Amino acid sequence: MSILSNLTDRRVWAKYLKSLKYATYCMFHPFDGFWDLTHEKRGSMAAAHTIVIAVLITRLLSLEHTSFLFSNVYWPEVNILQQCLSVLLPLVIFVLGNWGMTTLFEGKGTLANVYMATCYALAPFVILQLPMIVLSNWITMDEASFYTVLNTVSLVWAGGLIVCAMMQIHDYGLGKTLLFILISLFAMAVIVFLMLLFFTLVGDGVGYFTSIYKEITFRLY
């Protein structure tokens, strides 16, 4: 009943839309924006989830509708689940790696703070990439440099915002923030290695017991 009442409560929707709109403030005022995002509770997990979903939709739209002049992706062969995981897994692993490392060295951001700030930092990717999909179908190869510049700006802008976000939520200086982002990338590599090792061992274990089962059934029947 409470969930239904929240969905129909205009104040809840107004608060959600306000927190979602706040992403544009963080884009242009990153230091004040990301400080207030967590310390003044200007952000929300619902808005962060929305931005992630928007990134996924933008990624899929880009693969399907970007002009063949700028993309050699054949849409019928695209695995949608794989493309979504290619965005979600790095995001989750970065958040876990950064939170885990900074917690050991006086980082003030919680796991929720790191996730929320990282999601808000991805807003430029959505805002710039969506018009670029349309633009790619209107420009020629002679104007490709314009498309390339906008694509680079969207990625660099998002990356710069992530740096600013980590500075503000952990209360680190620039040097320490860059150091721990590098450490977070190393932690990501370790996590991926452990995941691969785990699934390899599970696969080998399943294969071993499957072979035993087949051997038993073969001898019995």
Contents of the next structure:
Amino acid sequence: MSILSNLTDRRVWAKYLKSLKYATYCMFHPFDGFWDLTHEKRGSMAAAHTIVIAVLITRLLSLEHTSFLFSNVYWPEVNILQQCLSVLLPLVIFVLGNWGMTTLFEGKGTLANVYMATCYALAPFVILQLPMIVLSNWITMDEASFYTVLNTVSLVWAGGLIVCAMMQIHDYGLGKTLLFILISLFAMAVIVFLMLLFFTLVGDGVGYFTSIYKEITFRLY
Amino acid sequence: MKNAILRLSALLLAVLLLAGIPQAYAADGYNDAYTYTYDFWEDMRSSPDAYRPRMVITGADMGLTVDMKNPQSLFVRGSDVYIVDTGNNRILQVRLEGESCTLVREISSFTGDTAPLTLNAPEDVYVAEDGTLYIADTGNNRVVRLDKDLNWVVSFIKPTDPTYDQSKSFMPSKLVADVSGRVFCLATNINMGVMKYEANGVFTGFIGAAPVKYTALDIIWRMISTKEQRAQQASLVATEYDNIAIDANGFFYVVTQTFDENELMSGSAEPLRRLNSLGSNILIENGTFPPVGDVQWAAGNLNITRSGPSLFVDVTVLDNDVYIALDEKHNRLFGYDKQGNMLWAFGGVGYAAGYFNKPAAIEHMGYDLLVLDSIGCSLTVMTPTEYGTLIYQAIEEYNNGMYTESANTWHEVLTRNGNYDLAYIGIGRAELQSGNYAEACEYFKMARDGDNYSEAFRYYRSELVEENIGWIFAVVAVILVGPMVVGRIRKIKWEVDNA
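What's the form predicted together with the partner chain like, now that we've got the form predicted alone?
First the chain shown before, then all remaining chains and molecules of the complex.
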């Protein structure tokens, strides 16, 4: 009921749009922006989710519509779910790993804060990559450097914003932030390893019981 | 007799094909492709046959009393085919006219003031326009030049020049000669390039030595290794050429089987080269893949029966600059145009007509291809099909500047093989020449030819901009002026509201 009333409430929408627009402020004023994002509650989870969805849509659109000069997609092997997971899984694992590590070392950010800040930091990726899809169809090989430079800028900008975001969320210095981003990467590796281990073990367990079942059915008939 | 055998084998082949269809096409639609091309994704695409075997000539068909034994090389001059029958120490001159083949003469000895006057395990022959014969008499360590009546003229022997390693015996294996009678020869175990002799038999040096490739790692290793270790490292030597052919313009095409498999696809291995007189490789490699033969060579991949990259053993250059390389690993033929685009590939291991046991040499007679099988001891004559002829026609028309005709021929090719990227590029180039930039873009896009597409698109774009310049200015003006107007109105409204 409350969701429905929220959907029709103009003030809720206005707040959401304002928090989404705040992503552009974060892009150009990263230190101020990411401090106020959580501490002044100027960001919202809804806007964060929106940015992630926008990243996914950007990826899929660029897969389909980027000129063949810059991206050659072998469609028989494209799996949309896989494309989405290739963004979502690293994001989720990074957020978990970062939160897990920083919580142990005086990081001020909560899990929600880390997620929201990371998502807001991805804004330049969307804002640059979307026009780049159009641009790619209007340039030739000679002008390819424009495309590659923009591509690099979008990634470096997003990366830089993640660093700034982590500094402000956890109230760390630059050195400590960089160190903890490295540690987060290590934590991500551990999480991936544990997941693989878990799924292999589950697979083996299931295999054990299915083989018992098969054996019994063979004996009975 | 020959016709009966051919008919019988054709019937057998048909029966086998019919019987084999369900299994053969069950796993993969392309498994039984005799002729194929590679698409942009390095996938094999079966194509209509560009060539079909017209006849297979054996010793019996030529009326030989002693069958051929390990024939190594082939040469065509006019309608005469010279088969180097290495195992029998002779050269067979066979005249091919239509479906008939007649033995003209067996060359095993000659007259003149030299010794010996017989051939010993000859490995190659070159025949000049006037009938002069150049024979690589390998077993006798010499190259002999004979006039057309088999009178000895001059011998080309082991050079005394210091550039030639005197510890190595002179085993000439492949040779060509130019119009002025100079001989260019490759010798076994000599890796310094092509040996060049003047017409009078004087050795004048090596040309076209393959450059030695150093990698950074090689240099570091050599820096830290001792003198003794360095002496044992034999890896940094130039590659040895395995065969040589000369084209109509006097450039050499050479093949080598000494290369690093991992460098093939990057184009730095260069198993097939076109040499200028300085020895630089001037082969144009504008194709999707460098001209290295098969692009897929991993075991168990599609219809690959033997794993490993193609190993070229011979090459021949048609008059329209199309060159055809013969691969002795998978027993296939690969045709390339002068831009380095693969036109087709076909062949295979086997005994049926069109398949080979151990192909040793390839030559062309007009558009016909002649392939010599050294174990099967047979000569296969292959003729282009309608499809193959259309491809040649389109290439020739384009080379002669007849772009529209060329595009029409490429359209014909497309109706027979819709997977033929080169046809899309060919049509695109013709459209580009005629100023139809949008169409050119479409065709280049279909073949994923980025360079040509960029060129066509540049024209197309400026055309679009010129046509719509008014709209573009209008949109830009609205974008620039619009916010200013809106801001002014808001300001006035605010002033009115707060007045």
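Residue numbers count along the first chain shown, from 1. Take the two forms, superpose them, and find the largest set of C-alpha atoms that agree within 1.5 Å; that set is the rigid core. Computed from a prediction, not measured in an experiment: that's the story for all the values here.
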On a core-based superposition, does F146 travel 2 Å or more at its Cα between the two forms?
no
Align on the rigid core first; then say whether the Cα of W75 has moved by at least 2 Å between the two forms.
yes
